[in-house]
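Okay, so here's just one chain, in structure tokens, the form predicted alone.
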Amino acid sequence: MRKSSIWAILLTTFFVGASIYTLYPSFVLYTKSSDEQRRITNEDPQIRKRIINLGLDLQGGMRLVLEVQRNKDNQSDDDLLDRAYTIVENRINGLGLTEPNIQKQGRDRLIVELPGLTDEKIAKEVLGSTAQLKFHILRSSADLEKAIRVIDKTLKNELVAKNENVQIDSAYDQSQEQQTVQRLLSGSEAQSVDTTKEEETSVDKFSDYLITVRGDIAVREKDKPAVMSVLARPDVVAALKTNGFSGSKFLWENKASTDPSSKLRYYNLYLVKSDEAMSGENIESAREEMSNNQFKANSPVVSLVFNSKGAREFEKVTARNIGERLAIVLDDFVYSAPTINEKIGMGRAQISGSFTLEEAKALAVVLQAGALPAPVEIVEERVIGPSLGYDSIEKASWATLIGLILVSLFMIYRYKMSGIIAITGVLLNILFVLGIMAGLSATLTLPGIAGIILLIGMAVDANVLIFERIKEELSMGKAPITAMEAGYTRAFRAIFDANITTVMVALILYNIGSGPVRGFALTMTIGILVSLYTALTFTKTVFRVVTASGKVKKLSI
């Protein structure tokens, strides 16, 4: 036997058996359940690294279309898009999705596609959000009891106004309402307050729609809408502005809180001095983390570090307003609010909240990767479900066996045993294929395993185009080893410059593509050398190997 065919033998039973040793977490996974497959991919996060990932298309997902809201600052912004696509594309990556999918679409539109991504609402927080850190001193307690009794009287002078038959004190009796307002503040108010009381009530005090909670002042959800409607009244905003809080602004909590015991969803609402006392613009990174603060252990946070001059900026905050409350606010939503206890150095800070870890993993991607350079919006959504794609897999199954029998039929019936040897060649491309990209941790989509049923025609293609050379050579009397030799030389010119030129074409599509062309693109190209492997050489060595003892006298072709 030759040397070249016992490394040839060599080399094809490493690949057989490197190839099943990337494929088994493959296996292992896919052959589970849906339930068992998100237990495990939970457990050892790290085995998306080992298999083949599916696509959009088969596994599901997301998909997305935004637009840029463009105004007349930046309305001839020809880079606006391109900003606006590293960004997107930089929180994408901190979430960790594997292959996620990108394209830009006219002057300002969008597609993304996040296959696996099951969790619709953190998606749209991660990919809308302006992203605007800001930190903002909060008025005192006197203050907002002031703005809270100025609103009041507004709206009980307007109340006068509108109905005059309505008796009212003229008076209007200011120390009854500062009370009333003095207890809300205290917490006091929390006590006569029935949390659980959810009846709709007839309100004509603004601090009426106002609760106590652990010393904040909060609204219940149902009432939020209208506590946004009298904040927002033109009357209201002159009356705080006439009384000294034109440089104050109201601000909700970013998220709803439940009281455990009534189960009442509510806001904290915050009053804030509107000048902020610096930008988070100088962060230098973000990430999630479990507090270790004794009131609020094991609970997600996001920490925050700042370069050197955010450092000293916020060693001058805190060292300004010792005593006196912070706010940290995104969006102009407010995330928390701790208490300044002392001059903080070294440029750090931590965002608390009712966050998952999820949430905060969202939040830290946000802040890391900067502000968008102007709002998008989500013009279009799709939720793709994995049954779409195992219907397309279990189609796609059925299309490759039964191509395979088809085509091994044809192959054993024009060339017998050496049909057998051309089959068992396909299934060993298929095998290498598959090895590949589960060693790469590719992507398999749709036209993926388009690609692959091509290659099966493909590989049997080449084994052809030998054997009929062969034949030529056989007809003309030669001894089957040198009929062989001569078929493969033969052939070899065509086969190669044919699966080339496919290569070149592969390698630009997947250059240029995105997606699921680049899928099929990467699917062709590893084919296609697999594909020149087994027919060139796997196939060579076998009928090397049957005719080296020089006792076969006739070749089954």
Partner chain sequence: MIKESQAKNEAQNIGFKVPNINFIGNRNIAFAVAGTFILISFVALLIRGLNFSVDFAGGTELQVKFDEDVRSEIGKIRQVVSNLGLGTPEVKLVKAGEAEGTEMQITVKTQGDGTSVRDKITTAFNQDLQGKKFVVLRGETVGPKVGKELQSDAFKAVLFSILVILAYLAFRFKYPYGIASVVALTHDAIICVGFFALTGWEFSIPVLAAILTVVAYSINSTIVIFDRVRENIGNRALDKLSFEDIVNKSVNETLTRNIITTASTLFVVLAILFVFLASGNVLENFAVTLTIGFIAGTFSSLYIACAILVLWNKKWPIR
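Compare with the form predicted alone: the form predicted in complex with its partner chain:
FYI, this one's just the chain on its own, none of its partners or other molecules.
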């Protein structure tokens, strides 16, 4: 036997052994039930570094791309993304997921992958929140009523002015119409008769949108856009300013509440003093717990503990505002607005609100990890349910099997024994690719599996080129060994060029692609390089060993 054949046999055996070795942990893990898998990965998180991980598209989960919003002040701040990264990482770790993954992309973006998490609201609260916790004192209810009257009056004046004016302000006309429609649709129970009667003379009253719920002013979910547009109108803003509300602003409740009897969803609307009573930067810790408060027993709350500076500040604020209400505001949304009954000196506070325990936890995580250095925006978001991923794996397995059978039958039909050698090469190929992926603890995605299936087709290509060349050489009357050697030598150049160009394009794809598509580009690249090896080394060695005795008169090709 030739020396090179011995080397090739040793090398291939080594690769087979190495692939089996690197694949073994993945094999052990993925043949277990999903509960078992979870238990194993929890016990030994390091196992993730030794297995082929499944992409989000296969196991379900969430992928988000966050973009740090730069403004004039932090435009050239190079550390901005790094700081955002650290905060986001802290917040995510607080959620206790098994294998979160965060990457920086470019100068402004973070890619966050959260396998297993499909509750988008939780993720959004944790990641999207800039977590500017502030405390604002509420204006009195008498002030609030006055503000509403001011707005009503402004709208009425506007209407009169408009009727006198022949020129039609179409934008306003439209919003007017919209509001009327919305009011009709909403048809508040108590006033519905009145409003329809009033429709002819149509006095557009801001207060019509408002309802009272347990002493607070609230707005029905469907009326919220209309109310927001009224509050944003320049004339309304100006009127409020001139009527003593320049230091005040309206803030919304963070999420809709549902009235248990009528099933109506509404948002509370609060009027607070614009200047914050204190900021939330001196929080030492925040955690979710069940309330033991006598009014809201056993509902989730977030407990805050201030550091000594914060505690002093909080004591001062509460002492000065006994009897007033304190709005707890995170990112300009009011989470709760308890009344201050007494001076609170222990540096502890509670945020209650209508949240679930998970939401309370998410809020605590955000407060604990601190504020992001700049607001972030979610610019891309993908959620894949676990059942879809499972379905994809099943389908992909079928496609792989069918593809393999078709190609095998075809190769054996066309090339007899040589076809079997080529197919063995393809199987080795798949083994090596998976082995390398396990070694790199790479991620297998659905397009990645497509890459492996394609590889079955592409990996035989090199062998087809070689086999056809051997046939050609044989037809010219060469002896099997000579024809075989010539076939390999002469086909090499074309095979090499063809595969290198494919690898180059795959690398370009890897660079522009994201997530699943990257998986495809990766398996393609590894696959092509591996198939170059198997086609040129493995099958060649088999041929050489078979023809080594010189007794073979005919190749089965």
